[in-house]
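A lone chain, given as structure tokens: the form predicted on its own.
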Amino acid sequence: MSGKIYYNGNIVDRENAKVDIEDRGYQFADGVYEVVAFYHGEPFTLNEHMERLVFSASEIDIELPPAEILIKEAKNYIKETEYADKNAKLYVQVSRGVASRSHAYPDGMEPIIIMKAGPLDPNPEKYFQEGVKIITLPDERWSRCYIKSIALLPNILAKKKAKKAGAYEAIMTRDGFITEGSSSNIFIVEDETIITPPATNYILNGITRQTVINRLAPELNYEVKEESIPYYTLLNTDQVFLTGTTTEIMPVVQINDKVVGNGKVGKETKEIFEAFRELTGFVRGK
């Protein structure tokens, strides 16, 4: 593999970027991460992602530099890669660091920060125009899902089950209510009102989710409600869409074996999708 990797303040060749056998990220999944989209070299919501990275780290007792420093480092790193003026996906990971293997970590550990740029492979345009299928599964994750942890085994297994079922995503349910997808947030539309589960400890408060709530929906004069959504309501609503950095705004037209609404992308979903395209289109320099 070729390319450049950011490793604790240095930019090194890919083949020289190594993980110590006793790195706690490798041994324990003891760390946090973010994924940021760059359009033609320009970051989209980079500030929000880095602020959340610092927050997630603090929630598991890892002290990081201020978000402003990480933002600057990310921009400088991208300029040194082959994606300086391309659409790219920036993966940022923080591990607690290296120490002799023990569940209890020693005080004063130095975290390890890596950044890796790769292509922002878009979903097929057909998905956005015609919608996708999702399945539902029990939510088997821990109770602090608001932390963007690298411990993703339940998410991985859920995503694999979705792929085996010919679905785009798996939406998880807990105590009769929906929470979120394995790598996305979920919205429904009822009577022109956009509804999404509240940002409790059981969901990750997605950056694209926040963009819909705080920017796109208000600009389109849509009311947004953050309230619990029963599983039954999900199955009988008129419109469903997913949000995420690489998911963008993804219409859903089938849940398990049940068609959503009339089986086509709804008006409100389409308008939010188009507004998101316009927003990132501006970033792309169109």
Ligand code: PDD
Given for the second form:
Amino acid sequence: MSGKIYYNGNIVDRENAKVDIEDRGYQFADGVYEVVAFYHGEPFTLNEHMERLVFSASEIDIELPPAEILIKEAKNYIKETEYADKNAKLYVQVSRGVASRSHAYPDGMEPIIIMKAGPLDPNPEKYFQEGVKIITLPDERWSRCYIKSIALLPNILAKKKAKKAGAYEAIMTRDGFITEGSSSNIFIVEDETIITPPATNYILNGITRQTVINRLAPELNYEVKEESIPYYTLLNTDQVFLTGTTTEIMPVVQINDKVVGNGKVGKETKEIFEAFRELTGFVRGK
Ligand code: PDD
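Given the form predicted on its own, state the structure of the form predicted in complex with this ligand.
Now the full complex is given, and it begins with the chain already shown.
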């Protein structure tokens, strides 16, 4: 494997970026992460992602350098890679660090911050134009999902179930209400109003989600409501879409065996999708 990796302030060759067997990220999933998109070398909402990374870390008692420093480091690192002017996906991971295995971590540990740039690998254009299928399943995660933790077992198992069912994503339900996807947030559209579950501790407050709520919907003059969505409302609504850094704005036209609305991408969803594309300046094939 080739390429350059950011490792605690240094840029090293991929083969020299090694994980210690007593790294707590490796042994306990004791860490947090971010995924940031770069469009033609330009970071998209990098500040928001790095601020969330610092926040996630502080929620699990890891102190990171200020977001401004991490933002600079990320930009400098991308310039040193083959993705300097390309569409890219930046993976940023923080581990609490290395210590002899014991559940309670020692005081004063040095966190390990790594960054890895890779291709953005956007979803096929057909998905965006025609919509995708999702499945639903119970949310089996812990109660602090607002932290972007690297402990993702329930999420990866849910995504695998979705793939096996020929679906793009698995949407999780808790106590009869929908929470979010295994790696995306969910919206519905009812009477021209955009509705999404509130940013409680049971979901990750996605940066793409916030972009829709605070930027795209207001620009398009759509009202947004952050309110709990019963599972049965989801099944009977006319429009559904997902948001996420790698998902972007993804229309949903089938939930389990049920077709959503008339099975076509709805007007509001299409407008939000197009506004997002314009914002990111993402042109296919470039
Ligand atoms: N996942 N909810 C969950 C559980 C997520 O893992 C993600 C993102 C989102 C969307 O957040 P954002 O809009 O900030 O990307 C919501 C990333 C992309 C991942 O795990 O690869």
